[in-house]
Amino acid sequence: MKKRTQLILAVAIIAIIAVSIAAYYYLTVPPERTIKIGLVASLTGPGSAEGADMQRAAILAVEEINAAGGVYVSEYGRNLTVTLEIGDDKTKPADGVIAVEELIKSKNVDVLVGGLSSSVTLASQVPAIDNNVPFVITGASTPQVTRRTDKNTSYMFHYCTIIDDYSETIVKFLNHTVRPTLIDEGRMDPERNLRLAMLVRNDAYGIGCYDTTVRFINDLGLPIEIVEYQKFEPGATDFTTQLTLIQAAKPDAVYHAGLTAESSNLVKQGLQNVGLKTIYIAVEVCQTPQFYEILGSWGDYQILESKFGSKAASYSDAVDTYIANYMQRWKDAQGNPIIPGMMGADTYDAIYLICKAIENAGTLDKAKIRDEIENIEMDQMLIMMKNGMIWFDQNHEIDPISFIEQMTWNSTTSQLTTYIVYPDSLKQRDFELPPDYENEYS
């Protein structure tokens, strides 16, 4: 009997030591956790054709990461798998907030990135600046993202080239390429300016891009004069009374800033139900299958800004790889690779920044996750950079390399492929006049 006693007691012991132990493990060891990052993306909407191309680059960007084995996180003493949320903006402000207060306060995210249109992410990103998540904006081009004086932005950062870049680019591309062929070609007086015309969205985005453009004309002091300008509603589908409007300024060339279906469609209506034949000039933002998609072959010798040409001859590596993978990675409904755009490669890069950023904070606390991406320094991946390396300035904005691309209709392909034309340092081909070019010399 007393050794059967002594057996119980010694059981009991070893339970209770078993069960301190379990719950000394438990209360002091952190739970099974993975990095949530919650993708804000216009899935839906005039945005849906940019906002699939960046949800297509998150997942392929979480996917490499994890099959790599995730982030090492010191807090956690492990590595931890990265785990994709994604809200649907839908196109529209209102929409936007929802997403990320769903992403907030549901599915309790770390860090959020994307954002693709200007007025839609000034709206969206109002929780995240309340609730201070760090939100990596890869999409709208508006500075005031992250410049904006109303709400506190030091959780809000712009790895995406701003509505300055675009202009600049393009005023310089104007007056560096565009007019010298247009006076060696006997189709322009040299004593006059070149003649632009502007067809915006009437939102921060067009409206900026047009700000922006008169800036750097006027600081640059070039000789290039703003002949008409133009805006549509954002959704737009017919453009034929403000092409009709432009086309009676007899402009040298047309800048317009829209969305993929605004900016293809415009620019078929303008060469074909208008006769407006001249150069158009898009911004990167289309830089998706759709817009190469919808153009066909009233594409043939047009431009397009960009920092990321996924069309374009080989120009660095990392894209190279970032195209085989992604094309290998989507199909279409056919089973045909689809090509990556210009919103997507932003993604990705950020989800890489994200991660990097969260590896030298060593925690998920939000306010650490910050500052590391505040004081990020790592090589350059897809978008190039000035110096070679990834960092936000004072605005948290990066300071990426942007270049002017032409677009060749192949008749045999039957697709549109693109060629790098300015800056001389980047150039794949001279630039040329569309065959149908038409102007008034004087």
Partner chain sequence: MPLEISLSTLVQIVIWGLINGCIYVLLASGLNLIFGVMKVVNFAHGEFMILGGYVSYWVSIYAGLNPYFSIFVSIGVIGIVGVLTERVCFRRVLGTSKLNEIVLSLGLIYVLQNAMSVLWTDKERQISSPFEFITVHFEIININMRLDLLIVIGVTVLIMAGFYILIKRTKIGRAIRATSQNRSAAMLMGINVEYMDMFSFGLGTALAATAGTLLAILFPALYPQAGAMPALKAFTIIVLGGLGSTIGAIVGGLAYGLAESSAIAILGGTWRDAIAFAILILVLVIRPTGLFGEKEA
Contents of the next structure:
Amino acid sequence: MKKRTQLILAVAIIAIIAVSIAAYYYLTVPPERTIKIGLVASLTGPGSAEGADMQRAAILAVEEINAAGGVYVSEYGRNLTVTLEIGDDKTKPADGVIAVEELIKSKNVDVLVGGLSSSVTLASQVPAIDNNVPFVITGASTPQVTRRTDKNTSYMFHYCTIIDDYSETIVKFLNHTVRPTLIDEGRMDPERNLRLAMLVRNDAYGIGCYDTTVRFINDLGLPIEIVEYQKFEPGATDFTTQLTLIQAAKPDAVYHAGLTAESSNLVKQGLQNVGLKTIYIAVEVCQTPQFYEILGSWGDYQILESKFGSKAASYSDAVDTYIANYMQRWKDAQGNPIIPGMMGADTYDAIYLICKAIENAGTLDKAKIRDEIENIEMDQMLIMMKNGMIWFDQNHEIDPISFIEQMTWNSTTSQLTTYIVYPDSLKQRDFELPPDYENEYS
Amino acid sequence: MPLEISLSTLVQIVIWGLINGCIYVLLASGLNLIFGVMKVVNFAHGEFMILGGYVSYWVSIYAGLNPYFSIFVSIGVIGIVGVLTERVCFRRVLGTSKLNEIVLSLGLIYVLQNAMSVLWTDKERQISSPFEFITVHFEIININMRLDLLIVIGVTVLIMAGFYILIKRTKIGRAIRATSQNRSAAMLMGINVEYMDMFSFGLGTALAATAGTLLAILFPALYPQAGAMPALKAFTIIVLGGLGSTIGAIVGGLAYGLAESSAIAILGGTWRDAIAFAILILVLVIRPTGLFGEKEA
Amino acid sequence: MTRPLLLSVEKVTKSFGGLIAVKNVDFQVEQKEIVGLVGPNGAGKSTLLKIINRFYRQDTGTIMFEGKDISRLNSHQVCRMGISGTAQIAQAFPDMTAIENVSIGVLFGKPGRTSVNEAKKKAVEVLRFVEFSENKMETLAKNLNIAELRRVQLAKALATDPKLLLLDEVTTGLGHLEGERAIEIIRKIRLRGTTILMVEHIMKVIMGLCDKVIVLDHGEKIAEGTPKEVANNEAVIRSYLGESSDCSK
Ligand SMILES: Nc1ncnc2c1ncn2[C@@H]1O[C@H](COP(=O)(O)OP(=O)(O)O)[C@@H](O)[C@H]1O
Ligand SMILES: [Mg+2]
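Rather than the form predicted alone that you just supplied, could I have the structure of the form predicted together with its partner chain?
Below is the whole assembly, all chains and molecules, this chain first.
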């Protein structure tokens, strides 16, 4: 090798080392303080449809807030941007605990949001409780997440409907709307009770739906009886035997409580495989794009209890704007816009309320943030509230309005759309029985 | 659970038992074949089934092939995958120790599941049938049946008849039976037993692929982890029917399907999977050789 | 007179763990010859046969068959080349009938294609040749007695049209009459011109049948020659007297 080549080589090596060292220092300079929000979502497992929706909604909310300049935190005397850290609970309790611990310990999040399945969240909230990290739960429907007595839940907040709300709305809808319709159409003897069948997931959520239904029927003294009660295991894909037994009980309607895939498939199997032509009432948990996608035309005339109508005709400006932005932001692999779901809407609202609470607190101190969430008072956003305001009661729960949607299959667009049919204050259309509806009288 | 079940409800429950049974028959026959010839329990059998479902899913979507025809593509593809798996993985550990074989097939479960996750995500899928909206009415028992159900039964009968003839009547069938009955005698009689291993593994996984396709036509049961439970049930079925017995796997599969739907009907939906373990334990305690097995192996 | 060489075993050694079952054994079998392999229990006779039919791999040494090196081949390959035999413990396919058992040999044990039906005919022929009872032809092997199984096993071996037949203790465990009949059958096979390498305990049988006898003891060849030479060999007498009295009967 020539001397000159050697020299060039030596210089090059020194230069590379120097640049590397400089880059190392440059990159390891402590990053600017941001507001770190940890999202706990089920990105894999049976809750992945809902989890993906929560993730998309959270990203959208954070992007909007940052685009508007971030959140003013007086302690820092300036606006801080928000960063989102995501933990996958894999729809399993043990993995949920791991995900939350990681968000707290290695990602150092300031606040947590999310938590889908009841059983998973009851486990995954424990590290948040133990470390005093405020957690706004936007998915799990069991009231236990803020009411459990074995742990101090003062840092836990529940921003979504609870099981009691679903069953209350459904039972009232059956009594107020379905029963009179059946009587009017000569499908039911006015003297007899409405025959309801229930098919639920064998877990805290599904069984909770059954228990609360029984309770509301009794407490309100409604002319409804449960003629068949069947369960399925989480993740089940075959519901035919249960549906056959339900068919044998000749119900007027079926209230089913599953996650998106379970609920949509059981409706499809009931109509397609078993020939149980009735009204299937799903719970808002299923308010995801996948629900409509799996149901397809089988969803025609079917019912969904909800508090966020992603497919409904316009009922709120805030919701319309959100849906438009969401569909603008998120497209599937084929470039088609993705339709937002309900759990995402909860999560979206929750991120705004968290930022508002931080702004009110003027600090990133977790205890102060907790206090401000507890005392939050702001205008309702996507989820409609009974008094129009977002606030938490003594159980750290909100007071949302839920409603009933009926789906309609549009064969020209090959899409399901929905109309609100209950309560009267929000009603867009009258409830109609499916044309091929069958009950005892058919 | 209403005790006064009507006849048509009973018939429907039986039909559902038999339809699920068809899928179990296909799955268990393949597992049984592999066990018979190689004396290896292929714990990853359920994953081959799901992989077969995915192949049919792909072919029916991208090639627009009727899913019932895509079964043949799936049989071919999974058959080859099975042959390669035997050649590359099982051949190396066969006969070294039972533990090695078990660890290998358990390992395969995770490899295949993760590969499927990467290729198709964790989303549940269903193969849509062109006959989705067609139902057939049976006047005598007053039942409407989806056409697909009848086709599934028909396909299973055809495939199993073919399989039965292959095993009982053909030359290669004799070689398979000889190898499973006495491996060393078979090789001393000029049978290339390693070739039999490859062939049986491929044929067994191809049967699993058929089961996976039919399953995915009927149920949204196509996701990477969906094979675990059915594989366990197939194992229960071959224990029930008697390890190595072809007829045992057929009768056992149908009986198991019936047991499962009656368990749901009588005990409730949460018993669906538990019944597999209950039967397994019961058979092992009462008649370890199974219904069609020999008293002495 | 010298006949062309059929089998040549050269310096073959085989051990199981620490135990050397066959040690540096050399011998040759000529065409149409009947060679007896004798020696006390545990001498390595069965092991040697199983090395020749490739059931076991030897540790060292070479085996030539019809001038070809078969030391690296598998059982099914040498079977098709013409080496077949019976094992000391009768081997059969338990859930197949006698005919099916034998037809496996016809179908797979020799080169060329045979249909399932042809194989069945040939199987019946061979079973008759070994004087297998007509009314048990369709009986499952698992329901046959030892003597019947032995015949099925022999028929299976013959069904492959072997050039070299390896027989391991054909008469052991049979009653006197059955043993006599078995020897008659071996004579019939001999008449067909098949080369035979047989392990046998009963000296009288060896004396009456074999052209040549090889004696193994503790895995080593200690003598080789005509039956007469071997019977008078001192080493052989010593090894037999020192061991169990199995061979004196
Ligand atoms: N598969 C085996 N594993 C271990 N040892 C064996 C095996 N087969 C034979 N042996 C041993 O090798 C020796 C020779 O056995 P074998 O060939 O059966 O003797 P023979 O047939 O002359 O009575 C014996 O000590 C026997 O215990
Ligand atoms: Mg021996």
